[in-house]
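One chain comes next, on its own, written out as structure tokens in the form predicted on its own.
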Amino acid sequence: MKTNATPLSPTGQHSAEGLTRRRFVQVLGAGLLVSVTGPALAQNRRRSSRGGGGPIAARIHLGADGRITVLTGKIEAGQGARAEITQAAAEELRVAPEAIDLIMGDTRLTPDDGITAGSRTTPSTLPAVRRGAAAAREVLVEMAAREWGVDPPAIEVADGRLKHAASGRSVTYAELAGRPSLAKAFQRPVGDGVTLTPVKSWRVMGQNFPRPNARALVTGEHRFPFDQVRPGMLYGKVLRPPAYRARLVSVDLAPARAIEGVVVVWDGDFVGVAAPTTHQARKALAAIEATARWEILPHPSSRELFEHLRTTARGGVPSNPFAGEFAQAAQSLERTYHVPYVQHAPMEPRAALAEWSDDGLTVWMGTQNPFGCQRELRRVFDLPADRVRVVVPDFGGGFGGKHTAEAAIEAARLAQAAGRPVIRQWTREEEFTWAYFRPAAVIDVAGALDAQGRLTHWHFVSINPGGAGLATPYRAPQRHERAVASQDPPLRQGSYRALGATANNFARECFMDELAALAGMDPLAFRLANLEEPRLRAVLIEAARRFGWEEKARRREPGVGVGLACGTEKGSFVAACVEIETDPSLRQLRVRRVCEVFECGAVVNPDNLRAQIQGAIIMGLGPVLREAMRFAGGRMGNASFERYRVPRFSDLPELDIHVLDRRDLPSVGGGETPIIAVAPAVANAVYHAVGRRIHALPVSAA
């Protein structure tokens, strides 16, 4: 079979059908490709952005057209990272961002820059692109000037084009591309000489700039993942047990297997379908379910989650090493917080378009993990890397939970069988049950304090989240922090927006307002008087002093009240007030206001940090409403939209959102720290309004 592919768009997102080695060179045109390597630091403060070394970060193609093709291993899935790399590569070429075309996450044509994760992508990428630009920017300044005899600082570069003031002579970038001596100067590594153009300087960074692709994803132009199309694609469908925990007996696929059509595959585990259309597949899957015999083993329920968690803790649940120093302490207390499983609700659930071919195996798929995919698919194949690609459009929403191959693997093994190429679609209820989830936590929280109300000791143990967020950034002589797993975890688990920071970030901020009241200070003043971090100290002075906390704390309003958190994760800084109103019984709770401050570093792009802070907040406020899984017997209950309620357009409060533009320090990124205040904000601001402590999640079940 051949891979067919059309050129690049102006938005400079390749076609949904990819790219061959070939047609690339055909789609980029004359030029050339310049292949660089770049640090991924530029974070450090102590350390120079300079420094060269590290992993193949861009790959720059300067076409004889004008054009400028950037490469990244990075995908898009609504965090605007398509925009930012864009502007990252063109501040450093002296160009409009219009000029710039970029491929994302395709493992034949870019390189493996990482997961799409952790916010890595603005403090290790775009330093990166930035290097690899810079240098061919400097490359191009060089052969202009010795060409011309003069000095390259003499040398002016803005808009593609290099001028000479004194002699007035110019070159463009493209008139440069098609020299052949230009060939071997950009053999030169990216060295200790690249500068990057400072924040002060910055022309295209620090401004808006929408996604480049931005009309095709509105008019629908665009195709994600689950609009793939290729010539006589079938549509798969796969077995699904009944329950977790339960092994398939026998099942008859011959009533499948009489729908003309229909191709029907068991390996193993896997039992799956092929068809023409989704009605066929559909149809072919219901004969086999109704013939398939399991054996359902025993499975913790939701009730249990909590005791389940710490009576299977790894190594036991460590004790508290300061108890004998506790009851010597003026004031001490302990709490425990428990933290449902919760699902990532992307709106695009998962989906992958498998066609084998003379070249291998070709997949279009929705992840944030396009190389930890293609070494999955190598795997289960048993494939040398070049006989696997991984083709990543535009997607719809991960937030941490498209890190697997699960569906591709589940089309590519259909694919195979049927000699066709397959497209797997999760359905809703899919998703809901067979993805991973945000873990459950159970976190133990003691604290200890002297008369002044200063902590002296804190012991923190997280039972199952993960260690993101554990240490504090309060003061505390005596620590003693601890994440531990779980050996048996429930459900399967795996990454969410900020990780573990979620579940540790809401127990440790409830817990200090608990300590605040002990202590008989106010939640602001006790936290600003253990707390020595400047940055964050700055982020929370500034939300109280914009929600006008000090005059809203005192007054008291019948089922209204207000409440604070902050915290710090993946280098950035928040902090957030929030005003709710609640009846006792915390059935009608709504928040009324949250505003928010944030501080990650110098800002990239204004409008799309904003847009990443306001979808932080949004979908921090679920978990702490409603979001929760319902599970018992094996079998998830509440497996849909309908049941499990993520926040409505009725649920949104007044978003009151500042950013701290720190033009002092290195970008870092924004994505995901944001969402770590929102929840114990609110879980403080019920026992303003109500008098209830929470001491767990979602509110309305503590």
Second form
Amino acid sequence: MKTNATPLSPTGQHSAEGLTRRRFVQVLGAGLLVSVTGPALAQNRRRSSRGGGGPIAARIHLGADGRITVLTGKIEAGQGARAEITQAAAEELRVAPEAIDLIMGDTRLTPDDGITAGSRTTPSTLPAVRRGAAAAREVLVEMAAREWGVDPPAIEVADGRLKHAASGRSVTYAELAGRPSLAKAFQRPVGDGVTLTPVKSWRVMGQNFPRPNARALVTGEHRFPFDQVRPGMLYGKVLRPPAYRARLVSVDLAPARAIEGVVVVWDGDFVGVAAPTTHQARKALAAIEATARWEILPHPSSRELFEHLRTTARGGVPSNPFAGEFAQAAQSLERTYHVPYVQHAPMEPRAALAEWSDDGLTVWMGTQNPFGCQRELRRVFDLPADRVRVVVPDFGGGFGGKHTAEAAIEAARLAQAAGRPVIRQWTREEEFTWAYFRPAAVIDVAGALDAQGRLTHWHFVSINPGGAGLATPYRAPQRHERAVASQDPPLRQGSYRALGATANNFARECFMDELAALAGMDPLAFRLANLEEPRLRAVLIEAARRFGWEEKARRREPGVGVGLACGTEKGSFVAACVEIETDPSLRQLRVRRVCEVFECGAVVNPDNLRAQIQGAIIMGLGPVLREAMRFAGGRMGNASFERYRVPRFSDLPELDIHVLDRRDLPSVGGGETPIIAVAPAVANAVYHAVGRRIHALPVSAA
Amino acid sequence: MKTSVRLVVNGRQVTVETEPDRPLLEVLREDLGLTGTKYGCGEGSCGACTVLVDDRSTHACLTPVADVAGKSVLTIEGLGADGRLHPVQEAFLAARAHQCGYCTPGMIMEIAGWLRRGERPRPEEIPARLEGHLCRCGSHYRILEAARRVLASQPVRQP
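Next, report the structure of the form predicted together with its partner chain; the form predicted on its own has already been given.
After this comes the whole thing, all chains and molecules, with the earlier chain placed first.
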């Protein structure tokens, strides 16, 4: 029975057991040429900037054994950053990706590459890593050139070996790793003048490369955040109010304190327990819950949600400035769309293990935002940066839902009181109740057409979901687009895959179908008549062709319908055509087929991109079919997988995914945009099937 | 009140001193260090904690440890042998049937259970058989591909 993971396994995975600073320094000392210690690494990191302008040593280490260690502040939550960043480094170092160990998301060791969100890894971090790797290669070439007295351009690099063909000399990275002068050379800043490998010469990027630690996932050996272990650690639980906006009036901690081995913490609003097992912690918490008295304040329910958002719009809801022009237009239309709160529901709930030591506070946790969580912890515990370390083992799903440090703060408070490490994992119910949600939305849309069916005026006011995807990609000479916040959103809200672009594209693309009908045009023809952006046109035309749109859109079959939608976000472009079947009540709605075409510039890892598109499509089915948080009296009514039904195997449509690989264009991220066309395409198909226009998600609530 | 519970875990006889109503999941993870079995919901509706108890697919989160006294529990850590992967693990690796990998052990144990019981669901029956297993990353198609591959390649073992 193997219970101890390797401190620093060949895939760069670290476990709480192994990765103390002392241990890491040992590993460095044993295996890395640039023999910097932990603090020196931290200095390197601090000098590094997000653009990759710090010293090479902050990013790349060469081992005398031929292993190359690459460092990044990005994290892996299943989206494929570990594979793609490894590929990026391998490409510029001219080595096989298998030669690289990637250390991710560790505030003491890695550069701050920013939050892993917003599809930024591909357009920002890959170039930063590539610049660091290319600078390292240039240093090595210069070193060999000096030793051999030859011109650097005469040296070729392949598979970690430098060769000078004319003289027949060669040297490996591993051999150069022993040169004392290299450590100094790697202190050189990564300049802007570094030349990156052009796409046409890519050997590693552009290819499929699987996740390096995939084997540890199928064997169960990989230690997710909640699988971390420290000697003597306790399991933590926290008292939750029975409702939102509830205030603790009184509580008796004596019964919980009477349980052997249990530590109880009461500090202001915070009441928590830590115990040698989860079971004991649960019992102690139950004892506390039984004595807690609460004052429950009024809280809007999900039934009054949309009215509430409208009445609390900051500065009021902007009205349509084109009212006069609308009166004169050949045709015009106004609609309002509603999108409820939904939850990310990653399979691994929030988890963190906190330990206080002479080094300060160390936290192993699942977060997309290691440096942001470090800042949160510094603020809460009033600590300088070098006294808080956040380590992020590859974790179980994020989707924009793990940007904040709640579980870490809870674990650290308990650990501080207990004088022992404490691990804290939220229950599924906590995850569905106290994690932040994708914002609900109220969206007012109005459009006016000329006699040829061309948009002349466009009014789009989006209350609460944010500005992502706010701007219409369609040609509209007169546009008025506003994102308005609510002053009093009833639930905590935060990021989500593509965030506001989901709601905004749902509203816009459903509305475009209604306008098409008004103009007497087919939805595809109407869009193309109002669309100039060539990249968006390309995916839309290709999706329609592959799907057989023209023929399917003409066909009339009771209860069967087709719909399409498209959109652009984060510099990438998507179009989806779907076929659905449904009964008139929409209760038996099933998505039969999805054809999605996507374009995000030059593709870095085709298989990983397909996985992201598959994932985004399946995730996107949830909010259109069923997902919606229901709450009343401050209590969440469906805080479980039984009552909040995420997509399942029985929901799977037949999928046709096609990627337009634009190797002439810069690579941008692909994990988010593929979700934005799913909901509106399904909603539009409902109209085609049963003649009902959809103005709210999920469709089953219509 | 703690009591001694004897059971077989991954082929080894173990005795745990524990409250008898503790979930098997927590005993595996906290007492035996077998963290490959995951918590996902605590109410048997996501499949992440699936283990085999006497070859039956079982939600470890809902099973009091006393219920498995004298029985044989197989977890993801016990599936391979001699450093080799089990065919279901091989199939998941080959099909890249994971993104974050958190649901993966439960999925693998479910399918391994079919093989151990001599069941061979037809390809079209597989989605319904996996309906109780949730995946949020959307690896479903690849998980189905892995299941189909391994079912096609494994001869039916006579019980």
